[in-house]
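Just the one chain here, laid out as structure tokens, in the form predicted alone.
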Amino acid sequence: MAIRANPKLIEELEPYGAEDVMKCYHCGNCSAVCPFSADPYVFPRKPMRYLQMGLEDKLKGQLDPWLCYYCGECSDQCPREAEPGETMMSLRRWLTSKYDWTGISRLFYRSWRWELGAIVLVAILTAIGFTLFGMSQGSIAHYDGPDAFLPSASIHIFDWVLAGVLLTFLLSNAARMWWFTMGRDKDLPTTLGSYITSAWMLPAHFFTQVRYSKCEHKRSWATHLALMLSYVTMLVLIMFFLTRMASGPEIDWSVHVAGYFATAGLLLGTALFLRNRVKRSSAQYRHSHESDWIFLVLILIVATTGILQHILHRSGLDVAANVAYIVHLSLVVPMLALEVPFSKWSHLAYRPLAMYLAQVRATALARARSGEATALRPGAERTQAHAA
């Protein structure tokens, strides 16, 4: 079957951050220094070659960009300053837009105005909606109790509806990722058993990012992991313990202590990443896409408004606490509804999924090679014929 090339592919990837691809002359230094580059995933060299050749369909089927953690060694060692690490990052953004059937990721990554505009619009609509809801059934002078402006039970229901919408987008896009990388490959002899036996890799890589820890820069791994775990901890508290989190003004230490640690992790991790991007302290921070800034600033504002709302509520200033809560929720909703399935946060799902699919693929290929070796073994044909 003929392979169709897209001669404008590099140009199309420029808005995603791929700016120096044509400088690469394939010396192989990048793949040689990468601790994770090994057959069959020889990156960054192979994806960059596909990109230069315009092999769009092959790139859509690649797991390689997700197996890269952008430690920056490849970019540091590149004699042509082709920034292979940043190209891999741009490919992850581009792949996210390909997995997304709605087209929203494509709009966000190609134009920061679309992303910021969508966040502002959803934030305004959320603030108006919660304000009207609160005025229709409660009093702004009450934060909790029977006459609460935003009762935690109602917010809890809203959270679960939002989670359902979020999961619908994420799971459907993840299914498209599977189709592009595994499902449409008719020659790949995968079995249900190989998917089941490798399933442990999904939570293992999600919660530990153990592969990232093998990079030379341990601090980046620790900061990235702390930020992710803090976000997940806060999400779990909101989804399952919101009533206890919102009660008060007394502090329920059984849940709030986890919230305090998660908030500290969010603030510290975000501050470190912002500092590194401002200072351009290493190769992975030398180039920043607009989505990187929006992602970090949004987390910082959400964490700050959450702290403010918490302090005002514990101080008995219910009117101010309700206002701060509306502002907080108006930013939480676009972060969950837009950033998680369509932008930077979606990488938390795609990367462990890629690790899992890579293992399934390796198992399938090993089984195929074992079968070929058996077929080539002397006397194998007679044995098979006798068995038949």
Contents of the next structure:
Amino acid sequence: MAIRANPKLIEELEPYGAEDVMKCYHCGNCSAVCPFSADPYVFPRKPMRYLQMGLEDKLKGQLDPWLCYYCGECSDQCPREAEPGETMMSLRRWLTSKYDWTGISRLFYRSWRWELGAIVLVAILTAIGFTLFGMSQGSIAHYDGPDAFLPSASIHIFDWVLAGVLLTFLLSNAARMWWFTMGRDKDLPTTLGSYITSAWMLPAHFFTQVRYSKCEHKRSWATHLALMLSYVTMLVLIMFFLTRMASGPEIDWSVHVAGYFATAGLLLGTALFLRNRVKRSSAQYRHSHESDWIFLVLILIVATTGILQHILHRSGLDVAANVAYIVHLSLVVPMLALEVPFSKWSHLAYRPLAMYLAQVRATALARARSGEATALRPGAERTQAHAA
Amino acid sequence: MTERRIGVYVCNCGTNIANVVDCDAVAEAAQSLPGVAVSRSYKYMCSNPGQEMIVQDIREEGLDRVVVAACSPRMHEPTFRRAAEMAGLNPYLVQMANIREQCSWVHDPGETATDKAKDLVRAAVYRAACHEPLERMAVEMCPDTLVIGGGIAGMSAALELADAGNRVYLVERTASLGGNVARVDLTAPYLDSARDMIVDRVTRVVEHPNVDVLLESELERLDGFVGNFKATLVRRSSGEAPPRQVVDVGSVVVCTGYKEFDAARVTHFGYGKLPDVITSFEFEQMLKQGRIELKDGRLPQYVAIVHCVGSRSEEFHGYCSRVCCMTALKYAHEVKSALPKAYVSDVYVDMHAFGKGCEDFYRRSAEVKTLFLMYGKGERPVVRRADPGDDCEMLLTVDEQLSGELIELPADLIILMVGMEPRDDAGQVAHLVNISQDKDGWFIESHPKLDPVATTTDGVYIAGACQSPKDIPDSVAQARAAAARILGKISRGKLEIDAMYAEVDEDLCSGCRVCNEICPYSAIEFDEEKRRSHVISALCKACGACVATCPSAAIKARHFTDAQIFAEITGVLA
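So that was the form predicted alone. Now I'd like the form predicted in complex with its partner chain, please.
Whole complex next, starting from this chain.
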């Protein structure tokens, strides 16, 4: 069956950053230089070809864009300045919007005004909500203790509710990702066994990003890993040790030492990435989508306000600490509620998931190619019986 | 046989010959051959001291024949003939024995190779003894030129010759000058106007006092030979008895161009059945009228351009038509600039962007977001009407090579890049001016690399797309190259004709006319009054076909007489 080309698709992708893909004339240098491009995932050339011809369905089923860490080698080598690396990046953005069933992601990626507006709105609502809640709970003059403005036990419950909501979004989107890339392909002979035996890849890639370390630029990998681990550390601290973190004014070293390291990691990581993007220091930082800026700046402000409220609290300035806390929370909430399921942050789930699914898929394809898999097909069985 | 004084010179060619053949032994053996007065071996005979040696020996030893055993005569025969001439010896008294290509380069070192070299030298010595002094002929060179075809090549050649002060008869079969270029809107890759280019040329040609433009005319007959042709030109005006004129010209430039491939011969594109499948020339017409539209007047949203229609296929023509790729890119640019919202697809086999500025043009075509789809050579993209509800008129199915997918491409307007073909009358023209055609029908040049505008008939040149598909710059370059060749001959005034040609002994000729038919250069004429054939020496290439054919043995080839050939055979077998 012939596939219908759609020359209009490229226009849909342009707001996601795919501005140069039509310049590509398929010399294949990008795929040759990429340390990850290998059968059956040959990229960036193949997804670029699908994009040029507007094969939307094929693109939606691709795991390839997530297997790229954007080291930028391909863009450096491209003789046509078709920016294969940035094309892969824009495909990731576009795929994120396709996985997302709410349509919010599409809105955000296509218009930074929408994204920023939504963040500001959620921030204001959060600020108002927590202020009213705090006034109903205690006094602004108390950071902790029985009369605390924002009692950490309540915040803890709120955190878990928020986590539940965003996990629902993220997981439902991830399920759609699985459907597009694996589930709907009826000819793919996947087995539950291979899903289980490859499952180790999910945590492995999530926590080590070992694949990224195989890119030529080790420093990017190190920075990225440090930023991610700092974030995860902070998440664990908040989700499981919030009451101990919030009690004061004395410092609980057993949890805070981790917090300090994580904060330092967050500040340094975002500062480095921001610096690279401002200076456009190499291929992967040459093109910055609005969503990239919003993401980095948001983390940086969240970290800064977190530090601020921590210092103010430890200094005994409870009123100021509570104000800082409100500001901190009004940024944390949109950061988590909007960025994680609908924007750049979602890649923390999609990327390891893609690597895991890619492994399962490759195994299935290998099986399909081997004689064993052929014999399993009823048609093939008949042919064999006939031949016998 | 009178006593000869033959000089034998064995060249070592550095080590080329000496490493395999014992040159001194060859020279020594030659010493004892009949008539040999001097025999020497030397490192490089073609060098100045080597030539000096020959000149000196001719003068001091009174040599009357020279044999040089060295490389191929194609390489250095002119060199040694010049040396002999310098010493006052007729150049045709020099004979070469090829002991390099035909001996040292193809054999292992040893006595056998040396023996073969001795045999070759002996053959040359025996033959040289029979050589006769020959004189080259000089003929007048008529400075007027006939140019056939008034396209860009013909006009360029005519202007070049006329500007140098020579009369040119420019014969054009149609009613206007300009040829195929006049049918084109802009040119690739710089998007210059073809009209401006043509108008300038036409005006200059028409107004030039040295150019006689003969429209609706053609060449009916060409007699004579280089420098001295008689061309019969006929005007094909409607109805009346065609007026004829005979002009004397020294040279002929054939610039008859090409015709476009007939797209109706390909069925799978639906040309002729689907209204909006058009050829590149039909699209040029649309561009010249200034509006890109469908048959029903609507503007196309999807424009597809298909390359290699009639070219590079086993079915039609195997060759590349060379101009279509860049013309297709030009269309992409023109469509994008006229209809910025249109989607242009370019369906190609290979992108041939070899010309100056062309690779850059290809790049810019991609930058204006042309979608390139590659189909395989020998594949057949098929066009069909779109289904109701589709946002396009037609669908083009392509087995797309860069993705490996079978792709259905939406299209409202499909432009077929039709290739070039020799004109239907190319065979007729070739026959008239006595030049050859290749398997595709293009005229054949004298040498594909070193002599690209001359033909096997002296004084007849080819330029432009009649020789093979060509773009404007190449056509103009060829036209001016042909003009330069002609101007060179005109400036010399007289033409020297090689002394090697066939001669008919009229006493022996029976007038059977077998030789008239066999001669590949039409160099033999039949004298109706005498009932005898005779050779036009200026046209003869001394191929020897008539000599071998003549049942009365009435034809003799100068420098290849029976006596010379037999002496050579005797020598090699002795």
